[in-house]
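Next comes just one chain, in structure tokens: the form predicted alone.
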Amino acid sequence: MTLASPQPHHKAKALRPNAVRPAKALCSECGLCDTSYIHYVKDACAFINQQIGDLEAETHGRRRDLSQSDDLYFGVHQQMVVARKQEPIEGAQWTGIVSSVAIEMLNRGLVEGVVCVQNSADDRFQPKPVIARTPEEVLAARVNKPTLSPNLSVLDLVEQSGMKRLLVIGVGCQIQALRAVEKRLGLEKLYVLGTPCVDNVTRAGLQKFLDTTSRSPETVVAYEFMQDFRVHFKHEDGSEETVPFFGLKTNQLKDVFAPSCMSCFDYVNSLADLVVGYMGAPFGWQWLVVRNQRGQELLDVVQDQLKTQPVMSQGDRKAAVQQSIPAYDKGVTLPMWAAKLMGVVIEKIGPKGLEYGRFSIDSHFTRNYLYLRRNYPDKFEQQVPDYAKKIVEQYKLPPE
């Protein structure tokens, strides 16, 4: 975003490391509050003042379209499309789109930093936020990192370094806020490349989460939950690990998800200026979302380094979601077997490419929707969006 008038930055002290976070419980260790921008925080955190809607509008030019299911389910959009890259990036979580534009970005001079999450030196899944300035940096943050993390708090040393043009790499949470106080950055151009998220967790959550589903947690580098429903974890030797999702220990893992991420109804990470996921994309290729100008111009950096073909829409997602909502609600667990042939049975017949993407959004509103009514009610009108009431809406609920 170009930001032709910025704001004066009224500079606040940043809260002490162990401070309680004015989202308490529902903070999602954005960052913001980490910074002298907590100043701005009662407008610009996602979970107390959700305000998606209007800087949709602010940022892409208009609200979304509620009566157009593209529009409804992934948010403001000029063209989506499907791709890998013809030539992957070695140890890229998938073939390192995400990264691939990063470097361009930097090579060609349109932007002097990118905003990412590489590692810490003693643990591969602790985020060490950065601002990358060469591609070797940007290429160490490649893999996502699946616990909560403080991207923005890297927002002081971006004015301390005097930059103007910057790209950030983000997830919902962290881009709504970033998008409330962006006037106040001091930068002439903004660009943000922004990823799909759901149910993150604390680095202890995560630890639950391996040990109780993968064969070998102290050995995984990375993981993701696919449009195949199984959890594909990568190993440190190479080999790759499947688990069905109707084999997950429900009982065990219901409250391992972080309150915040229970809470959140910005599966599609809305107001990024161009989205690189696979949730609506067939497995194997990576669904990319251009919402506004900016966003074709990330795009245009790597087109050429792409395959790439229109997305997809197959099968019929609803009474997948509206059986998962009771299962999910009662931590229903199925015997291993049973879970791989379920999953056999919903791979073939099942929902594909963007149907896919609307199962998944469904099914996370739903549990969330749940969540927030019975655990903040008094959050609820306020938390949840029109949009997101709206896809609810379809199914039947349990009863308050």
Second form
Amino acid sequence: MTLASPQPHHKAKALRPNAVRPAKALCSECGLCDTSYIHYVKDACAFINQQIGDLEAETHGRRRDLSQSDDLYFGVHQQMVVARKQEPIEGAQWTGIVSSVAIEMLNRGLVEGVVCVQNSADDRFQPKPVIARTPEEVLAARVNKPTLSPNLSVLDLVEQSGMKRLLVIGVGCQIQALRAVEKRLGLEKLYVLGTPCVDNVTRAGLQKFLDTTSRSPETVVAYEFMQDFRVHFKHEDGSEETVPFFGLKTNQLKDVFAPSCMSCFDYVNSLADLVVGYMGAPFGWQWLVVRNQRGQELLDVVQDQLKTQPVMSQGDRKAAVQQSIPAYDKGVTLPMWAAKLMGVVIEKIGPKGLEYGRFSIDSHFTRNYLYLRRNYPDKFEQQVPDYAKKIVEQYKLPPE
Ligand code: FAD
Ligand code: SF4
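Starting from the form predicted alone, produce the coordinates for the form predicted together with flavin-adenine dinucleotide (FAD).
Complete assembly follows, chain above in first position.
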């Protein structure tokens, strides 16, 4: 399938790096405003004009079916599967499925470039978006930069390069803005490989988190909040450090998450063709959501490199989510950490697989719903999608 009805690109002058962005405090630094595509910001910005439902219909051919639980939670999909690479890529965030798909798409000539994010020469966590044209350049982008990253800042370069077939890797807010301008990029074919994303931070916020949590902040190369309710830090020497959520210094980390991430309901990257995360998978595996035919094509190119198994679901999340809600209402921003602090023996009642995914979505959506209601009442109606309202309605919330 090629891109339907390309549209002309009306350019505007990109903003200077330190200028206030149109979404103001809610800006997630997605990079659109660093390009001439800022012309479309009022329509495209995920924090000015949340339009996931309409864009789902355009991108996948239908909106999510709110009466169907997996659709409600995980978005439009053709299939979900659990996988890991038979031979993991060293230094990848998990087993490197994302990098492998991108490399294979280049090797097979299916795309000419891949938008992904490397790090700057002097700081492994400072994001540096690039258009990779070789497997080496894709590999140099492996592992999460756990900070807000202006991935779309390279969009003008796409046009200048004359590329017609492109793969973009990104998180939900980046992909929402991308979908809004995709017909103006002059492409014949666009593939989108997304990751879930939640609780992101600025570079300064990341430093505060590392300094207060890790025994050796300067040697951390990667970290992840895992399904065993611990933060897992990987260090330069290959060692692993785990810190239980309840051991985190919540008082110092109270305002660490970016306001954009506290106002976001697109945890599962609804508009990507293929999503690769971990939250719906058993510990150690990756969770793949194929949303449409392009997503299937992305998965097909690495199928012979994967071990797979069906998705599973176990446990019951609801009591744990409900018990945490009073803490969010008091401004505690750390969902799962709070759950632990509330004395919920979550490991014993153990949501696993898709139920862990639902636990994490419910926790973050109820927290963000209360955050928006309290801090941005004027934006509330526009910013909360109908599926998120339906998810939150399952719980008893404090009165306004
Ligand atoms: P790799 O092969 O290591 O490739 C990682 C890719 O991520 C690279 O191509 C790179 O371009 C891209 N990337 C790195 N940093 C960023 C960034 N800041 N913005 C956009 N793209 C980036 N999964 C969950 O299931 N639950 C979560 O809560 C969750 N939170 C996440 C938060 C962030 C900020 C990010 C970037 C990812 C998150 N993920 C989450 C996805 C998960 O951590 C892995 O990235 C994913 O499973 C792919 O692993 P991999 O080994 O295949 O990736
Ligand atoms: Fe611009 Fe992106 Fe910030 Fe919105 S989130 S104001 S589109 S840079």
